[in-house]
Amino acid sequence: MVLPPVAVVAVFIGFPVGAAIAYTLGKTGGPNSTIALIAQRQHVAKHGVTFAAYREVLGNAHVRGDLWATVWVTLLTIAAVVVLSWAIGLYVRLSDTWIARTVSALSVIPLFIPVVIASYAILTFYAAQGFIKTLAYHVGWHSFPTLGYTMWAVVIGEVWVNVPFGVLMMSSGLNSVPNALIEAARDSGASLPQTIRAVLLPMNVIPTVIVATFTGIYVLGSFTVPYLTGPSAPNLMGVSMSQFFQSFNQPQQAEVMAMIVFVLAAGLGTIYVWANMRAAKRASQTS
């Protein structure tokens, strides 16, 4: 029963990934022979494998700038999404009012807006002739910065795209905490911050890790938001990969960048797996 899905994954995912890894190491024959016929600046391994393509990519100052931009945009987006998700989730969990329900509904609206439309909306708001700068000019703030086509616009776009998932995940985790535990903490004299720190936070470590890791993996591989709202250079690795593959006709270098992004994403995935294994171990010890 397990064989069919495993076979599908192996054929449609495992085989292409293996061919791409081999191509980055200089193997231009077999499934890579067609792309090798038209590729430029490719490094061919005469015997064994070669890491010349990795040395070229990592030695490129522009690529290193894109890699650094990708890392700090990812970390900043993770921090912003986790904080916003926790803030909205806590407000909805602890406040049973129409305002809280309205905030909860509004927070998931970006989930139903296409990323392309959201990206152009961000430019409409934050470009040099956008709404925010025009409003700042009319109130006398003539030096308001232009955020359109900057990395800050990319961060805003990535946060916009990922907050709905974070809110849904954190709201689900916080709502699963029994009211009896919260009331017991408050009856014991704990303040609201102490209740959050001692009850809600420890019981929602896994949802927090899921939000952080999934957000980070999404940002690492994103293309539409940085392509439409970001600067020409530096930019995220997804845009750079596309440029090297399509514009520069250097697929080997593009696949090397893909492998670098894969390693970063695998690191985030390792954190997710570790958190789940730790939670499962604690559950087995307490049961």
Second form
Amino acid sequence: MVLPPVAVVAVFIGFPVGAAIAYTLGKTGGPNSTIALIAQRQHVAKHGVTFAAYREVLGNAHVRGDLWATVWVTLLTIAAVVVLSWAIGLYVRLSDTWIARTVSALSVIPLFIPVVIASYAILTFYAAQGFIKTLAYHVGWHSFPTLGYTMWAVVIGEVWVNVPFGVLMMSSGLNSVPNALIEAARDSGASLPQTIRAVLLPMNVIPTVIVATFTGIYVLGSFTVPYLTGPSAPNLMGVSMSQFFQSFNQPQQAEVMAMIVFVLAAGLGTIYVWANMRAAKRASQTS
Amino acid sequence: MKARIIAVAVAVLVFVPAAYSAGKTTHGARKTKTQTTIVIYASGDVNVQNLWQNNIIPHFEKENPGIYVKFVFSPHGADDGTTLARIGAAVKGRHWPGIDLVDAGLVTTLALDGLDQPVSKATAPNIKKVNPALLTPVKGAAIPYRGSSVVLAYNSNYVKTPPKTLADLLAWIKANPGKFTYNSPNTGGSGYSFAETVVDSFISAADLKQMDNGYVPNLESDWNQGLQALHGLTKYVYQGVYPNGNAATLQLLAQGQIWIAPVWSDQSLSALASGQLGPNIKLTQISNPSFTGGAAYLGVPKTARHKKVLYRFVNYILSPEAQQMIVNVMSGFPAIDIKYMGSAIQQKFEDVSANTLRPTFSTKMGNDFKAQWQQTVP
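Can you swap the form predicted on its own for the form predicted in complex with its partner chain?
Below: every chain and molecule of the assembly, starting with the one above.
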């Protein structure tokens, strides 16, 4: 029963990843021979392996600039998505009005809009002649910054794309907290902030970690939002990688960059696994 | 009642496709007896699709009964990377790649890496009508079939006397901050051409020739001066941004946000004809040096099938009749010498063809150039 899925994973994921790692280390034979035939500026290891491709990519100040931009955009997006989805989730959990239901429904809408369309819309909305700037001009704020083609537009786009998933996770997590616990806290005289801190927050750690890590992994590898709304340089690693792969015909360098992003994403994945294991341990202790 | 509806629905879902595919196979089997099918892959914008799908292919099929041309189109070259890998792997393994003729930017890569079949005068007689200089950068292993060049588009409402030379243009950009931009060279040929033209103006003719015809990485230090000049323009271009793609520049021009930009001749002529660009947008060419132009190439992978039929198709594409379609349908330049075309065409292109198809860097030099631009200019 286990074998077919394992085989599928090995063939469709394990093998290409293995071949890509070998290629970044200068092995251009076997499954890498076709790409090596076409590629430019590659580092080939005659014996053993070579880290020359890694040295070249990490030694490139512009790639480091892209990497730094990727890290801060990712962290900022994670923070914004967690705060926004917590706020919306909490509002919906604690207030059962039509406004609350409308807000939660609206916040999920971006899930059903293709990212390309959304990116173009965000670009025109915040562009030099876009709605926001025009509005600011009419109310007398003439020096309102143009956000289109800046990293701020990228952050706005990434938040826009990731908030629906965050809201879904947070509201389901908060909904699973029994009403009795909240009422018990309120009955013993706890204020609303105290109830949130002592009851809702600890009960909702895992969904928060899931939202943070999945958002982070998504932003690290994103392409469409930064490509369409971001500046010419520096930009996120996803854009830079595709330039190296397609426009500059340097697939080896592109794969090295993919490895760097993979390591960052794996770091976030580790946090997720650690949080899950901790929760499982706690659950087995209390029961 | 409900069960009955479900049963009927299942029956319909199962039998209709089955009956359809059965009908299709018998039809297909009859077809293969009398017909030869060749497969062409093309990438580009809708003007390229229209040229093949509605013009060249139907006319060729009408004139050559028994030959069926299957057309595979990839908008904006989205599948070029996979197609390149697919053809590369198939030729190395000596299999048919599923594609017999390619019209895409990847053709030059195929040609230089020895994956293309050279086409000679013996196999397609019309190739002798093509300017032989266009064959040098691809080692004779790809067939130039149409040309287009980059021109300067300007908004005549604001720009009364457009710049005539590159030096004038650079001076204009500095005198009118924020009213010029070009798309980043790795996202489209028009911005690429502007960047290369500026850099070319600092390079000796002998070095330039080597860069156009081969891969000489040790000459890349020649680019530094030009790249610095381009970097100096960043503070004068629109918002300090180089938009992604040829179309993005056209859009800024159409909105009146920028007043001058380098654009593809065929793309902008089509946009003017369809009204996407208003009548206030005019086109001109600069000199000393002029913008680069380029040929679009066709490639025959070494392991293509039905080569004899294929060459007949290639020969047709290079005939004056098909070349006329390129001029009419997409405002392109003919690839064959204009002396073989009608007198109307000869007049139309007399002034421009001499200096507009200025050759561009070879593919590999171009890739390195895009990489260096990305790292120095924005």
